[in-house]
Partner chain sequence: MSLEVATVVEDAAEYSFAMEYHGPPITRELPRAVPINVDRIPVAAVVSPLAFSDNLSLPIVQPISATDIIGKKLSMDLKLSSSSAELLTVSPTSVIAFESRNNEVSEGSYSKELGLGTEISVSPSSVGNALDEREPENCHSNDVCALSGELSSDFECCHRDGGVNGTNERGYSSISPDNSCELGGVGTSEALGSLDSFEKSRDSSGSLHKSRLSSGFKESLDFNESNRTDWASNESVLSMDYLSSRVSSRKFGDGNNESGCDVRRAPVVTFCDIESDDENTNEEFTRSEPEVVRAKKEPAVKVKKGACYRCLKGNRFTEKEVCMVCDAKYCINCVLRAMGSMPEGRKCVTCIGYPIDESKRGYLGKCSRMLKRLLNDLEVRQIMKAEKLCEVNQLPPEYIYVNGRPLYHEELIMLQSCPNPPKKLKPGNYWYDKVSGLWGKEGQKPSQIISPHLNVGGPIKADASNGNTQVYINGREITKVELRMLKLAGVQCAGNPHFWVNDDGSYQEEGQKNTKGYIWGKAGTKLLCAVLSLPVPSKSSHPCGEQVTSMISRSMPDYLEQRAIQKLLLIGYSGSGTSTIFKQAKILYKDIPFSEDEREQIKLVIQSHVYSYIGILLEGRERFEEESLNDLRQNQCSDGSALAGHVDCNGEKTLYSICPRLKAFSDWLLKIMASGTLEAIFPAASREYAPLVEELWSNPAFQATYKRRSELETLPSVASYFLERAVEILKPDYKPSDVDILYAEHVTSSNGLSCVDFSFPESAYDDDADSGDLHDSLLRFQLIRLQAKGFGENCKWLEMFEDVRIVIFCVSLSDYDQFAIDGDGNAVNKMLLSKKFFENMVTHPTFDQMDFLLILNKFDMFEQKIEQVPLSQCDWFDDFHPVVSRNRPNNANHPTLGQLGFHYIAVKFKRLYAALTGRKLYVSLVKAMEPNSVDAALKYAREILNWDEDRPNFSLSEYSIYSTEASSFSH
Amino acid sequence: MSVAELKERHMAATQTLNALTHKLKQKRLLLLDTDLSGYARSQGKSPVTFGPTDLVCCRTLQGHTGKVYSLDWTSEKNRIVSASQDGRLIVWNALTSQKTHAIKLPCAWVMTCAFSPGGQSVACGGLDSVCSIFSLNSPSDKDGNLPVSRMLNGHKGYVSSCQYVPDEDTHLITASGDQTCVLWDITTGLRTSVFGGEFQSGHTGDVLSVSINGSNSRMFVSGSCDSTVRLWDTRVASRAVRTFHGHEGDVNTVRFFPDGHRFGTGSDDGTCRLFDIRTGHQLQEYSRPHGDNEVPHVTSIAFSISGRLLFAGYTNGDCYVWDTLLAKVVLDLGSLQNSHDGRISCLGLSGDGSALCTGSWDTSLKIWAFGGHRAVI
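In the form predicted on its own, let's see this chain only.
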């Protein structure tokens, strides 16, 4: 068989596959007779209500001299690590606002940071295509800087996101502009598995975010510039378990729902969405109508402990609190006193759900405390 005939057969097979994929998508849409908010309304659910003192800014963390790009809480809730364009990681005591570490980075163009589950190490990555690990217990060098304890080399593009595997200080997953995700063994510095890349089921654009399932750490999702989210099983790196469609722009952020059966997304198309990993269906879209002006992009999301609230940061400085059941905005932190002056670039909830931290291009971080009963929502 000639090369031309092989190419012709390949093109025909690709067209058939695309046609079947489209037909399957249409069949799935026909099965969806309602969404989450429609069902909740039919059950008589009422939206969450917020009073003026239910969520207040109780701390402003100042110390960075550049745009804040990423933050993460420790599991014991009292410390935060933040990464900034000033080329530093700062570890904060969230209760006192004091800085416990200010780490000068090998590459100033940092994009992501994460605490280890035990809280003794922090990881970061950026445009140098390397994920750097710092042990907070290491002695400082003669210049007062904390040395890098491990450099994870292997990506061929910038490192956009990193997250430690829950309850494991020795493994983490990174996402990269090289269209792959990598599971690393930090002890050896070697790649355990590569997800995507040469595999056809991988992403076809830069991977921007990852989230590991807290209920099953073998499963994680990745969001990409190809407008899709993919579900992966760390035991089977050769193919994605499932691909989720729906967004019409870059998927900037993904986050698992507390029960591990669903996950949320945020995109350049200005929407957040909720997907079910078991059915592959979109359960809900969270969006507000906008005028003729440019639609603000969603940069970061987080769920409350119960999953009833979805926090979403936007490029225009808004930070909406969505009622996930009824798809209604119940509060905009951007309208409250002491709110940020610039783009909300990152946010995260403390381990016990009692506080929210937001980071911004205005170079500051803010801690928002829940009043009374709000801690259990």
Second form
Amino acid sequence: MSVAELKERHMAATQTLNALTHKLKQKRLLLLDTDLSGYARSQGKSPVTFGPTDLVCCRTLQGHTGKVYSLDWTSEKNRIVSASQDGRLIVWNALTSQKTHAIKLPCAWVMTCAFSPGGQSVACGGLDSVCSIFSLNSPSDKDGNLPVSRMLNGHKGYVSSCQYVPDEDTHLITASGDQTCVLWDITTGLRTSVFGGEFQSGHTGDVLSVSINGSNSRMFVSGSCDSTVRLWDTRVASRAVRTFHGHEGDVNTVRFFPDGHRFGTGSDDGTCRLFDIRTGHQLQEYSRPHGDNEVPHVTSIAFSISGRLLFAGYTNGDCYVWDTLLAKVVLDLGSLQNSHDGRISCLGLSGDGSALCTGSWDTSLKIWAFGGHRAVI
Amino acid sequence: MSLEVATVVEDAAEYSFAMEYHGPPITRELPRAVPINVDRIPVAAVVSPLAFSDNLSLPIVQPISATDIIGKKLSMDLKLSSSSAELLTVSPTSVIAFESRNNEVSEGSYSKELGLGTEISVSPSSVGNALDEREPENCHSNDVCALSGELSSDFECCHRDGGVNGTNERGYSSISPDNSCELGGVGTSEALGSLDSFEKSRDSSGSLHKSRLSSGFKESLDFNESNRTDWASNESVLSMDYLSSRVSSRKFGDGNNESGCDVRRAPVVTFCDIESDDENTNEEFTRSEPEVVRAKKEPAVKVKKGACYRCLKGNRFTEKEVCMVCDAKYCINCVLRAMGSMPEGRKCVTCIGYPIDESKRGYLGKCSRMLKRLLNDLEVRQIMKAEKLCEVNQLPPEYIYVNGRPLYHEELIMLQSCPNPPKKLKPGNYWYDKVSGLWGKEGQKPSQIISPHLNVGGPIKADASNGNTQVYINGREITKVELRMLKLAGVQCAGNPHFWVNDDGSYQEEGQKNTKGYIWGKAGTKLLCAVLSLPVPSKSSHPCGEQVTSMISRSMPDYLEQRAIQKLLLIGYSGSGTSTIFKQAKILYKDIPFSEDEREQIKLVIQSHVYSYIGILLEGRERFEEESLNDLRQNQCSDGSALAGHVDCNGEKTLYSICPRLKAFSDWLLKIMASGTLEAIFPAASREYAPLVEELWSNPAFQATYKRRSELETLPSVASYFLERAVEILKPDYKPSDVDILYAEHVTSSNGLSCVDFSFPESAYDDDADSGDLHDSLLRFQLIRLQAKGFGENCKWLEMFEDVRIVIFCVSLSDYDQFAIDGDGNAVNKMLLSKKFFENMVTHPTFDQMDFLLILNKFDMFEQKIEQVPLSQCDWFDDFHPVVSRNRPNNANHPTLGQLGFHYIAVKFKRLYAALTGRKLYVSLVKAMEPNSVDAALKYAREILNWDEDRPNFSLSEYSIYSTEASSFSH
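Having seen the form predicted on its own, could you give me the form predicted in complex with the partner chain?
Starting with the chain above, the whole complex follows.
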């Protein structure tokens, strides 16, 4: 077979593929005959109401000198770990707003951080392509820095996101710019499984975010620059369980719904979406019309403990609270008193759901608490 | 409300001093005490009442409501005394406000003040009281007016004594603090017994004063009202005095302890003869600080002494934490709310960002028991660290005078980061002998020998240490005690000589060349110095001449590091030589470019590389062998079939054949390489196979292959460098040299990002034209190298680099005829790929308005290549038509083809950049293997940053080296 012939066949195959992809897209759109809000409205549901003091900023955590990129709560105690561009991880006591640890990182370009379920260690990753684990109990060295207790080496691109497997201090899933996700065994420091990659049906762009199912920790989803979200089973690394299309831009953030049957996504196309993992369908799109061409990207999302509220941070500094059922913005944290000055880069809800923490490029973190006896949080 | 007030006053019987007044009958009616203007009390904004009624369990901090404050405050204040003046006195630091108002009041209603015996005039009267025990005629007190009858005569008295006051100003300020602390002692014994806090002492001074008045009016007749100017000069002293003594007294010291503290502090205060020295500083000292304080103090002003400034509860016995800025004190319940997360240490939330009170500098980073109780160990440590290291809390340079000139910021940094810095640097006047490194406070003998030759402050003055011995050291008249030391050390001091003392202690008489001896040479001298409390040079400062260089390599204080660092981002398409430049920078600017561990790691990498090179050669050898065999056979065939049989059985020997043992090794190595596990196996196996490699290397077949290495495309060009020394490299005890590392591929962290902090060494910098300012040598740079591979096209991570100062984009010149596989699987010219990447970077929103320095790398290879391969191999360069003179080799002045090519490419990139951004691109030519070339490029980057800082002064085009030559091209 000559080279010219091969090229011809390659061209033909590419064309077929494109045609099929397009057809698939059309079919999908056809099947999307209803969405959540339409149904809820027909059932006579009314949106959640928010008074001016229902969600107030009650703490401002100051101490970072660079943009805050990521934060994570412990599951039970009220502690937060935050990662910033000043090259530090800070562990905060959210109640007193005191710092308990300030960890100077070997590589300042950190993109993600996570608290272990037991609250004994924190993990972080960034442009150095390494996921570093710090044990909070280990003694600091002579300069007062906490030593790295474990380096998870193996990614060939930056580590964009990491999350501990719930209730397991020894396992961690990372997402990376090398288009793969990896499940790690922290005790050995080795990769247990690699999801995606060259020869597998994985992402075709940088993976930006992972989220592990809270009720079934074998399942996790990953969002990627290829504008898809993939659902994985940690026991079957070879191929994704399901691929979710729909977004028209990089998927920056994914987060499982509290019941574990759905997940939310946030993307560069300015929308958040809710997908169902059982049907594989999109349930709802959350977007506001933007007149000008500059659509603010969604940077981070979080669900309230009931799932009724979806918090979404945007690049323009807005932070909307969506009613997930009716797809209505019920509150904009960016418009409240003493809100952030810069882009909101990360969001997180405390373990008991009573408080929301936001991190911003204005170098501070803020804790918002629900007031009164709210029925819906 | 006033009714309530009155009853409160009546109830406050426990404060006995309110009844103790025995003075002359009061001529006027007592003014009613309703001084609080409710509107002027700042309170937290009240959450709208609507919200309150709806939602009772709001999780917000309960605001302090106005009614609360007023109620509490009134009752508390009035319990103490009903005087209106009382309210003015509470804040001890707001001296200016207090004084001025005090004066106003006192002019009008002297009798009232005195009659009530409140501590309206605490600060001045405490001083005055103390002073009047010693020098009544010098003392100043506004309580003069005590005797209302004699008011006029007193004023006369004051005016008459004005002159005396003026002349004694200086003595005054130095005496007063000591006396006031004495007063504390007196107060304890005389009035109230145990004295736990200074507030108390102020109270007692009030009562003391009162009792004194009752006993001795005569004395108070001698008091004289000080004039206004006198006040001004005292203000600073007083305020400083107050703050520090209050802090010290917070520690529950008894009278003794307190005076001890005060004595320790005394030099600071007496030291303030800046006032007499320099009017400008006086201004700064007296004004700037209280102003801040006053502005901040407002909310706290009307709090009862000893009470918490927030909850207004507690008394002077409750333990409290003090704000480092405004001196507000908070009890254990309020401190966390008032101070928040303490990002700059113990400061009220409103005070964050303000400089601390200088008198509290000593307490920086020293934790109180209360905080330890309140927070856990780690939290406390973090706060204390932040307090000590955060930038706002650092010593303000303009408060430090060296040889009569305030320091600049850089000078202070230099002073603090020198190998032997002055200990316990506080605001004040110092003298510094640059030659010998002697350091002391103005008007005093030397206290320390610091690093010499620091370029700080002005020239030393002859009277710097206020000596009167007529013996001079480096132009400074020395003190008596120094002279005594010199005599005892055996230095001839007859005839009032002028000495020239170096930092190593060698001294010579001025105008003479020969060193007469070493002052600190004898062991006895050091002992002597210790006895006379004179400094001796510390060991570290001793003699080696490397001080200057060691100064730079010394690690900077933490807070400086953050500010001074300037980030340079080094990017380029893979294979453009960024890693070589990065390694070169490491070797150039680091004392230890690679640690032992790193070298060990690199060694393994290099060794496995060498094996892979050998593997490639062996593969080539097989090919060559086959080819030559084929040739041989063909030759034989053509020669004639008769000989064929003979050759076959002769065992196919050619130039490229090797013996079976080596053949086995070769097969094995090739098998491993094919399976791709070379890296895993080789580091461990290298010991075993080293002898074999030696044998292989000396094998003629292998050498023959090596000679034909240019035919093997997969063999990288650097391979020959290592292969020539293969035997040596593969020895287990091989240590890679810097050059080896420079040549080695893939030794910098293979994926992602690596960075190195450096500063340009001073020695090298001195060669430059403008070596004037030392400032630059302190600038720290961080070279960040990013590998384009492994980073997606979206480049989201670039947002993290918006704080870099300049982007250094690296392009390999010799890439113009190379091809690489792009994302779609097509072979694309590498130069075009570089160009595309360059376009992406330049137009990236993060790098908007960023300066770009284009490094055109691998010029050495380019020069060779362009002679053989025309530049037009690359589509982008198809219009390159150099004008080449025929006698080129003979003419040294004429640019070579390589140089022409370089200029042409530079202009191409400049045009592209200008089209994309409308700005100027800086271009530098680099041969990454040559240290000087890389050094020059990075210095060029630094120059660009410098121009950036004073951009208005330059028209940049003149400084862009190649822009003029560019115009000489024709295309």
